[in-house]
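Given as structure tokens, the chain that follows is alone and in the form predicted alone.
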Amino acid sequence: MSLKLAKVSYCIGEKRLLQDISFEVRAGELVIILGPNGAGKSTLLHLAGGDYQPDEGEVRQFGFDPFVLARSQRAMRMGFLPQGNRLDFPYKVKEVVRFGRSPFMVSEKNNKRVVAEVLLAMALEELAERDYLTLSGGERQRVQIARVLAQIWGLSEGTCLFLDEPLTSLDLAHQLMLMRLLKALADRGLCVSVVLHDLNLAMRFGDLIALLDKSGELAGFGTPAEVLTPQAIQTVFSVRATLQTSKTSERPVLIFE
């Protein structure tokens, strides 16, 4: 398994944020982490990425404990997009994306190629020469995503990608563009983990769903059809939902009441 969490728990002081989380994700799978505010979604992502060490249990990426790896080693094995990326210097867009190549000792020609490909993939090529600070919130978010993608671009086996609420500030077209891109990266062999709030996007694009409840426990793990049932949505989100057949997708659509 490429990503394995076994009986993972995490506390801050006396408060237990996550309790007894266990699941496994294989290379080539896109897992989407869902749950209400305060359920521990971001904490779970940081544990999986090796930023935090669990108080109980263990985390393994392709057999390695990411927490004990040097940051330089982790930087060449995974990309991580946290919430609230802040940059207050007037770099050009292409320079910000180039930061993602910093861990790799390769030719500048190769780095330029990767940056150009990622800019194209994120529909940023026309903004390449723009001052980052002049961009809109959604454009800045796409640049930050591109920076992380540049870090893992061209890698496959042994590589993880973690994104915490990457759809923040993105319009609908760019949300769909990004989700299709993440699915394509998973199909190439990456292990991709994403925190989302949109249950219908999770239903449409996720291979697996990790659903957390308000107590920080795993309310469900499995395929979207197995996890995102009306009963589970009612229990976890206190919202009534029904499933309707989609004319454009094999997967159903959630309708909320």
Given for the second form:
Amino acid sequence: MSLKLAKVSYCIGEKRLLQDISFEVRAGELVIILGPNGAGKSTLLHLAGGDYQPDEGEVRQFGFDPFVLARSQRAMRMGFLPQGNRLDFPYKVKEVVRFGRSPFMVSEKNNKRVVAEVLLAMALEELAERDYLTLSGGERQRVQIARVLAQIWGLSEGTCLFLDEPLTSLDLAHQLMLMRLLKALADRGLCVSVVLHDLNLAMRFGDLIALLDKSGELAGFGTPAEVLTPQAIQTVFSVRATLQTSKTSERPVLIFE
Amino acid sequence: MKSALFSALIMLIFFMLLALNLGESQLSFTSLLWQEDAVARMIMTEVRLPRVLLSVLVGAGVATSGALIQGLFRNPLADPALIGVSGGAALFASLYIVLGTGIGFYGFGLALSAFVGSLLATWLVLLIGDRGGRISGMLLAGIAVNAVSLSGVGILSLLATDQQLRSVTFWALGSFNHADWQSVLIALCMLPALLRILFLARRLDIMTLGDLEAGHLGIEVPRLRLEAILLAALITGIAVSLCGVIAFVGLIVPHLVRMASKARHEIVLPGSMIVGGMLVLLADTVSRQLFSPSQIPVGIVTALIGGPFFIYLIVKKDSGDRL
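Structure of the form predicted in complex with the partner chain (previous: the form predicted alone):
To see the whole picture, the full complex is given below, headed by that same chain.
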């Protein structure tokens, strides 16, 4: 049981954005997608989520093709945070988070409980009654994450969660809080895929790393120790890096020159 | 929130009764109930009552479809007139008046023609706007479609006879001078569409998050968008065929309701319906009272109030990048 991409390619017009991508993420694993700007990280996430149809190859979420699945069905087994917030209406924070519950026909009491739990998990309980439009960029980002979490809250195996650069505008404390939360969700049996730019957070929290290079090919897939080598970082990002052992974590830390 | 809606409804009824009392001749709406004399009763039932009903219905329709379009395009500044829908309807209404008066009978044929025009304009704007992929692209497309429509109306008015010209001018400015029971009947055709819009409230809330996000939350976005656009085109088409282009109501009313209630669409849609009816009724009452016995077209009144308010909205939205 897994999220599986097999020989996936995707083009826009003549331009090939992604080339022959294959990997598999099992339930309970947190995969972090890394790569330089324009490598196709977001496109890969949208393909895996079923927003786009691959030109070649196939995508399977626990046996289903997410592109073909009815939207109402997909919404009950997948959460997705795209990049950028477009919401421009004066809803209360708790209302925005409540929108994440809309795919489910459950009691309002149940929904209220989930919204309260998610607000707490994202440290938003004090903002619950605030007008979304009065929030700062980082706060809005946290509300949007909370909305997506409300959708998959309580679901376990067979559920996929996709987040495209969720750490954008978050301060250090909230970045770490979110990464720990994602790890906990993966431990609950979810299949979690996250696009990040911070290689050290990827090193520390990722079960798996998918590294894309500029040409849209998979330059590496495996555990952080296997993929995030100084040679790979030199090849993909053109940055020299060295590994140092960390005093607080068993995983090493990358130092960039 | 529900009680605020209820008080707004009471206010609307109060203003309707008030509007029935106002006019060239001193009459009270009580003459509807017990007959004083035949002429008075005639003025009430054949002139004032249909006019009051029509302005309320049209205001409710235009404001609600404005709220619908704003939710659909995630832009609090969108409006059927702004995105070219009303222009298309006015063009096709003029086409019908100038070239096709022989076809069918006036009222329904005209409404149908205006509907086709609004549909065509919406489709064009979507087609061009989607290509740009952004909301600003759609608004620009709306401006272009509006400009082309208005020049079309201009050409038609050159071809028109004097009688036709008067009718065309009337559509360009918007007025309830021709209100009668037949137009009220046609306006009632908006009701099923209005009711249907109320049922879209929850999905419209989700749509404001973004198209992708709405898809992730289980909404078949292309289908919902098609349905909403058909509903807005139907209502705008009917409204424009009955009284021309009533500017800015679809833009301002939902905005006022949103500012006052900060609410979701389950409140904003019925709220816009009531407040829209009220505002157009008031504007029409002002337009026929101000320089009585001569009347200024109500579209001029709403544009005079709406234009400055629109500028205020744009200035207030400090982050100009969103439009």
